[in-house]
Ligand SMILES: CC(=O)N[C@H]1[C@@H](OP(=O)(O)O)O[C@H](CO)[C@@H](O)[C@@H]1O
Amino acid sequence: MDSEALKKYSALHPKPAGLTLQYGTAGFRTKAEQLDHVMFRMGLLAVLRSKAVVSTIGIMVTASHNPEEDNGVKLVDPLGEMLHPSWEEYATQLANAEEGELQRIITEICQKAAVNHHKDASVFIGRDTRPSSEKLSQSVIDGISVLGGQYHDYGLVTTPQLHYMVCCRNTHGQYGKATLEGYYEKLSKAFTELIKQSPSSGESQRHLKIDCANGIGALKLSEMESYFPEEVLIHLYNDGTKEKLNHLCGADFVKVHQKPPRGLDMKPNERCCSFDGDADRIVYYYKDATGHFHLIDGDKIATLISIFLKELLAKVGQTLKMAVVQTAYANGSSTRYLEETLKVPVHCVKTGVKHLHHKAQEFDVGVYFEANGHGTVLFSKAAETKIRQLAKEEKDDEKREAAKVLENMIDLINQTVGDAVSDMLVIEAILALKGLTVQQWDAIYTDLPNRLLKVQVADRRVIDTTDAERRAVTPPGLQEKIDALVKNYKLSRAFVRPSGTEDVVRIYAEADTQENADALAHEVSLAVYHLAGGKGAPPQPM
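May I have the structure of this chain only, in the form predicted on its own?
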């Protein structure tokens, strides 16, 4: 390591005084102007990680569904998964180090993580469409170059596309070609094969309106359009030419506000969906004949995919173990439907995609979606090998055809991470193959009314939880209070959890009516305010 060069370049990316940041599930995120030093240092860290695991590492410059003036960065591990937890700590140390400590902290990381300096380092870089992203990814490149790493800059890509490229590179092309064309070809080929099987194939063009959150999704879908079969007609809205990224639009806006995005005109019973700013989340929605808005969130997406996969697995006659992974935010109706009607095991884990992804890896087929629309399906190596073998060699026609459909599904799904483009194509293929309208999909089960609130507290760490965040351990008396309040309402449950990034406590409540869900959420928020050190005026009823 050239300490003079490190000193010189580090001085060009100075750390603002008094700023401390924490690497979380979403990497680092804050106002763009405060991130220059972080980007430079994540370039350094990516080189160290690459040498430690002797693989290509990814760096994505994005703040996903955050406002346009924010930005962020996350590292991608060799198989397209999130950064290993032990390295999250190194990232936090490096980002917060004072100028004079950089050299020492890098040396310490190298010792702890057994980094071999003689190995080459390779880093893939991608960025979203924020005005600040290009300059910040240049700071990443400075960091990589100082430590002598090689890099490939993909420029503007969706977050899932970068995850995909990293996985392709490290599996030596087994997962696919590490190019955008490779990504488009793999997905569109599998999608076209599936659509061919649909009962109404070629008869009606399938119109879908897509809100692209004024983000990268619009750019990449336009590039991909020529790869789609002509039965598919997608109409892009909020394509970034006029409005600000994520402003009053995008998956997060639609999910939180339970209303259509600005800039998308909906007619009754039209199928619509929204991506978020970096295109790793998706939610669907429609308006019924009376003008009432219906949201189809991650829970309903997971249910649709589970129904479809379960039918196919039954047809191929294999005893493959399938499960759905949810968080405490999943609607109670979805859990009940999956367990009682579909007879698919459901596992609940802590909030955060890395927890869902990790749990889903334990099954032959693991379906996971957060309610916010972020999710995917994972197939174990053994399951994938078995399915591909049956698609080739199975003598029974029906079994072989079912295996072929499963094989195309495996190719259509981006297993590295939730991917709005891939998930949209999976959903469109399933709706076509099952001949379902968006209303029929929505009617599979009815969501229990629910309410999300937050309460400001002096210190979020006073709340500690257990049972996948469904029960509060501290402060004393809070869980007992919540239990007593829940007993007053039908079909109800409520839980509280500290935010990962700010001093607020998030409250979730559901019950048999919206009025009861609102009342329960308010009562729980008062309990949190009084028992967990609430700040400002007490919460008011809705």
Second form
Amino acid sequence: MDSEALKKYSALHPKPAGLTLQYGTAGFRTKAEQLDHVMFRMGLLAVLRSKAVVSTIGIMVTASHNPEEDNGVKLVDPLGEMLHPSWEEYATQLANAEEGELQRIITEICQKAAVNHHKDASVFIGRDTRPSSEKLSQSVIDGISVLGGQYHDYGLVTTPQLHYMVCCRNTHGQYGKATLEGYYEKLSKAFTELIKQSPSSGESQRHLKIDCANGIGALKLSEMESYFPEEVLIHLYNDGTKEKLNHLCGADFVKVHQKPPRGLDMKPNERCCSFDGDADRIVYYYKDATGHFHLIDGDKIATLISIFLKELLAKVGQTLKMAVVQTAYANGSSTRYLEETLKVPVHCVKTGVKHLHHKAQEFDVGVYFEANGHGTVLFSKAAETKIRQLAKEEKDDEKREAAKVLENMIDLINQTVGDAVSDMLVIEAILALKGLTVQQWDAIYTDLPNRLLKVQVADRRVIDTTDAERRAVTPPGLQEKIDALVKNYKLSRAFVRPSGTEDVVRIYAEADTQENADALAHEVSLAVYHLAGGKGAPPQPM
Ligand SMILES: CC(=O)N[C@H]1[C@@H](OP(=O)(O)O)O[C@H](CO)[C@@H](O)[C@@H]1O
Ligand SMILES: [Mg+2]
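Starting from the form predicted on its own shown above, please give the structure in the form predicted together with the named molecule.
In what comes next, the whole complex appears, and the chain from above leads the way.
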């Protein structure tokens, strides 16, 4: 390592004095102007990681659904997964090192992680459409270059597209071609094959309105449109030409506020969906004839996909083990439907995609979704091999056809990470094949009314949780208080946890009516405020 060069270049990306940041649930995320040094240093870290695992590593510059002024960065591991937890710690150390300590910290990481300096390093870079992203990705490149790494800059891509590229590269093309064209071709071919067999529905069923959150999704969907079969009639809104990224629109806004985004005119019973700012989340919704808004969130997406896959797996007659992975935020009705009606095992894990992904890998077919619309399906290698073999060789027509559908689902699904474009095509294909309208999908089960709130406290780390974050262990008395409050309502449930992406404590409550869910959420937020060091004025009822 050329220490002089490191010193010189690092000085061009100085760390603001006193600033400490944490590699959280989704990498580093904060105001864009505080991130230049972090980007440079994550360029350094990506080189080390690449040398340590002798594979291409990805770096995505994005702050997803956060405001346009923010930005962030996350690293992508060789098969397109999130950065390994042991390296999150190194990322945090490197980001927070003072200028004079940088060299030492790098040496320490190299020792601890057995980085082989003789190996080549290769990094793929992508960025979202934020005004700050281009300059920040240039800082990433500076970091990569100073340690002698090779890089390929994909420029503007969705987060899942970058994950896909990294996986393609490290599987030497087995997963697909590591180009945007390769991505578009793979997905649209699988989709076209799938919907060939769908009963022809009227034209009105083919329209889909998409709120692109004024982000990257709009750009990439426009690029992809020429690959789609003509049955697909998508209409893009909030394409970023007029309004600000994520402002009053996008999947997070729609999910949190349970209302339609601005900038999308919705007629009764029209099928609509929203992407988030980096297009790794999607939620659907529609307005009924009385004007009432219906949200179809990640839980209902997981349910639709599970119903479809379960039927196919039964048809191919293999004993492949399927399970659904959720977090505590999953609506109680969804868990109950999956377990009791569909009879699919459900597992609850901690918030954050990496936890869901990890758990889903334990099954032949692992469906995972966060309620907010981030999710995908993982097929084990064994399951995939079996399905592809049946699709080719099976003599029984019905079994072979079912296997072919599964095979195309495998190709359509981005198995590296939740992907709004891929998920949307999966959903559209399932609705078309099953001849389901958005209302029929919504009616599979009825969501329990729920409310998500946040409370500011002096130090959110005073709250420690257990049981996949469903119970608070500290501060003393808090869980007992929550238990007592929950008892006052029917079909109720509530939990609190410190956010991994914002300086807040999140409160979730559900109950038999919206009024009760709101009241319970409010009472729990007061308990947090009083027992966990609330900041500012006490939370007000809604
Ligand atoms: C309740 C909620 O939606 N939490 C989100 C949010 O995490 P928090 O740790 O709750 O801030 O951001 C994560 C990253 O995008 C996402 O994985 C997660 O689902
Ligand atoms: Mg996102």
